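To begin, one chain is listed below as structure tokens, in the form predicted on its own.
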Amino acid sequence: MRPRCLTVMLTPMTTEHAPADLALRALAAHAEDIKPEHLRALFAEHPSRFEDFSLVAGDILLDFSKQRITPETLKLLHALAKARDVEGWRRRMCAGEAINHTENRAALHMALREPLNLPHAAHAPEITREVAQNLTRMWEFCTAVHSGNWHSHGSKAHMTDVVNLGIGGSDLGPRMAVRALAAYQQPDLRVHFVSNMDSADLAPLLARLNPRSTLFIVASKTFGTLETLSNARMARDWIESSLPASLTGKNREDAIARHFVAVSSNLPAAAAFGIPAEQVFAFRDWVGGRFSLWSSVGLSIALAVGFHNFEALLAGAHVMDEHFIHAPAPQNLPLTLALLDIWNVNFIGAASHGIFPYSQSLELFPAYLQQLEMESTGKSVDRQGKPLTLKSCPILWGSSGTNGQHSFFQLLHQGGQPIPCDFILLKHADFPLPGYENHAHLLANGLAQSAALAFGQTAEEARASGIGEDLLPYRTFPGNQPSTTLLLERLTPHTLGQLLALFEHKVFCQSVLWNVNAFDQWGVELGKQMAKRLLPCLNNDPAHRADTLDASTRGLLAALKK
């Protein structure tokens, strides 16, 4: 009998997954028939590697050579592609069908980057109506920043710092976003993130931050979120004390609104903080948190590059919009990704997944993927609220090159563990320096590493260039480490909006491949219920009793008052 491959648990077979477990028992058979296979003996057999195992979409070069798969894999994947029906799951979430099933929620962030002057058909009119009565706020509002015409209560001068108050979704896709494009910053705007609770990292900013022309993001759907609020009261007070003892009343009120607008679909708690209704900007449960920066949560990305900036991210995001929807399968590089990391997780072994970007520039990439794939796919739980038989998403991590060469990359190239990695590339630098090498010297340790972690080093090749015996076994490297290299052709908010929207819609794949709900996050609501149980007890209020909470938590909540 062929051994199981470790990390595919199979059940019978029923009739409702009858053609997804057949593939799946074809991949798993394929698995052990290719496992001897390295990456090396593959490319000899195989010299057109590279122009078979290679896409091209917009401005996105995708190879995918290095990773361990042949012709007849890629030809398993897609029928296990088709056994789930990636192509009719595309169609429910495009046509508006409540996809995320455990909230009846729809999905439609794809809406929110459609040209105006093109409406899907499968899109209600309001909703259309709505994108574009809500682009044009934003606009007119980064134009009353940027032109100097929005200023404090009693000054003519114009903000020169934004403050974005956000989490999660409302805080991982903006910074990012707007890090990625420090080389579009407006010139006399200084646009700041924050989001820890810890008084530690909003009391540092607003020390050096001039209230007169500050003006703060309070970024909350619900307008209730618990390190949101707490950093927008101290903000608020920060605000209030700068201001005149004189100035009482409503004008007062006035003039802390100022300083302050919303992102949120709770017009009344905005109201009563103080945020009047034509200073937030709304946006629809249709659009979850982690693929929300499109809306209005991305105004402080619009503040920071400008309108128009913000406008070619969109813009590049929908060109990969249009490909994911029309591209035929072994052509559609979000499938094709989604693809590789089901064969990685469930049938090579790998448990986490590397991100490298070699541009600082996109430093914080990693961290955004983490919250879009970890919070999507992290479940154990199916559809159906059955017991998933496979393992979903692995743990993602990584920095910008060339700094992981220099801490973590030791455990890639001899650690003994199967660790997938992208390598993301940009061929033009987005801060070049004339007369320099720097680029060129990071685009080529970009390519090394991603060759050495493939093709290792033998004792022999060792041997040859002059190691000697009694050092080989640290100088052997075994390579076959799996990677694929997405290379731009630079970095501008065009291309960035192609890649955020390649690794969205590689989510979206990877969810209908494993058969979970890409769109709900309980596992994080769980935490948030019992941080609210247990704030109580932490202010000794007599109400709450500690008694019955587990021995561990007495015990630390014990310690922490004593």
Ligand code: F6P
Given for the second form:
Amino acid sequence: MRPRCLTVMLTPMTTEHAPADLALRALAAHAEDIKPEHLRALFAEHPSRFEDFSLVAGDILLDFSKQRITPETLKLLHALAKARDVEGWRRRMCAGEAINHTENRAALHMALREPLNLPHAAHAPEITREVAQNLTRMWEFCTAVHSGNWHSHGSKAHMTDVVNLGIGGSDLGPRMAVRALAAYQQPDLRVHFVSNMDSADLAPLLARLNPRSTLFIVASKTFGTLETLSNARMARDWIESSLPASLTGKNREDAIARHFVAVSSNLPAAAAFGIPAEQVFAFRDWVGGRFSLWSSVGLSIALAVGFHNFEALLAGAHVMDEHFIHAPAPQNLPLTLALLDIWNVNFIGAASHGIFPYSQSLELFPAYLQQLEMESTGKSVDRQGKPLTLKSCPILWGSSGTNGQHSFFQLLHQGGQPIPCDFILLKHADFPLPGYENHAHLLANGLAQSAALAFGQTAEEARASGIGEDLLPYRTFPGNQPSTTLLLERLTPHTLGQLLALFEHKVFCQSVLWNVNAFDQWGVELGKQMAKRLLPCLNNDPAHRADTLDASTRGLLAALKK
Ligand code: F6P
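Structure of the form predicted in complex with 6-O-phosphono-beta-D-fructofuranose (F6P) (previous: the form predicted on its own):
Full complex below, order starting with the chain above.
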């Protein structure tokens, strides 16, 4: 009898889920056949693996030939996609249905990057109109700042520094994009990001800046996030303390307001903070925080790299949207990436996933992806409110190559755990150094790592290369570590847009395949509520009794207060 696949726990079949259950069972059975296969053998048996297991969309080549799959695996995975009705869910998302059912919200981030001149906009005219209006306002503001026409009260000095105060989706996406597009940085304007309410984040930055020429973007969808509001208050006090005492009343308030704009979907809260309505850049609740860099949350990006480059980023994402919507399933990059993840997590037994951009400019990409993926699919309850029978999101981690090679790659090579990896390579350097071979070395290392992980080194090969018998056990590499390589021609706003939209859509497909809601994040709420309850205990508020707390928290509080 075939051994039962350990990573898949199927419930008794119900009629409602029968097609998906059947597809999962077929995959589980197939996984038992594949498990003993080594990538060496799979490559030897299938010489056209690269041609058969690589796809292109826009400027991205996806090579997934080093995944532990066969044509049969793909066929069965696509059967699962059909059974889960990925196409139907995609249609529902595009149509603006409230697919985020626990918050009764649509997920229309694609509308933010739809070209404004399309003869037949895919979204309702009022949405297209609103997106256009927001973009125009962002453009006007960027023009005012870049041209030096936005200055502080009673001064003609240019703004030299912009500080984005935000966290999670109001920080990670823009921070990553601004870092990635360093080659496009506007002259004479520095853009900084502060997210942590630990004053060690904002205070040292303020110590270096001049309040007369500093502008803050308070970026918060809800305008209720503790970290962002704490930092915004600190920034406000810093600006205020720099103003002359002679400036009072409304003049003083106006002078402070020159240094603040807000990006939010909560307009009353932004107004209550003292930011005038004309300096608030709105976005709707149908833009999820981790999908929001395309909205006015991208103001910091537009300021950093210029509005035309922000538009190129949007246009790049739209290229991927079109591909995602129209490409047939077997050629669909986001769907393929999602299916490979399902395969690795649920059938190969991977519990984590490494992301390795061989590009220093993309060094923040793994951190951005951690929120995008883990906040979206790190769930164990399905859309019907029932416990999942499949494991969902793996732990995502990673760093830029080659740095990772000199720290954790050892574990990938010889640690004995299946850890699928994504390698991202740029054909051309974004900061080329003529006369030096840095970029060729970088590419050679990226290619070498994925090959070494896949094929390893046998004892015979080690012996043949002169390794003595005593060191053989240490110098053999099991290989068979699956990876996907994404190759971009170069890193530009347009290709970055494609890359980010590719991963957004991958996450959406994964959520459908795992049958979870990708757009809520209830799991982060409990800790926030508990922190609120604990604060009075730390402040010795007599109305709050610590003796109702658990022994560990009580002990730690006591030690903190000693
Ligand atoms: O706590 C999680 C979260 O809600 C994220 O989903 C979100 O991106 C982040 O906080 C910041 O939220 P906001 O933009 O409302 O300040």
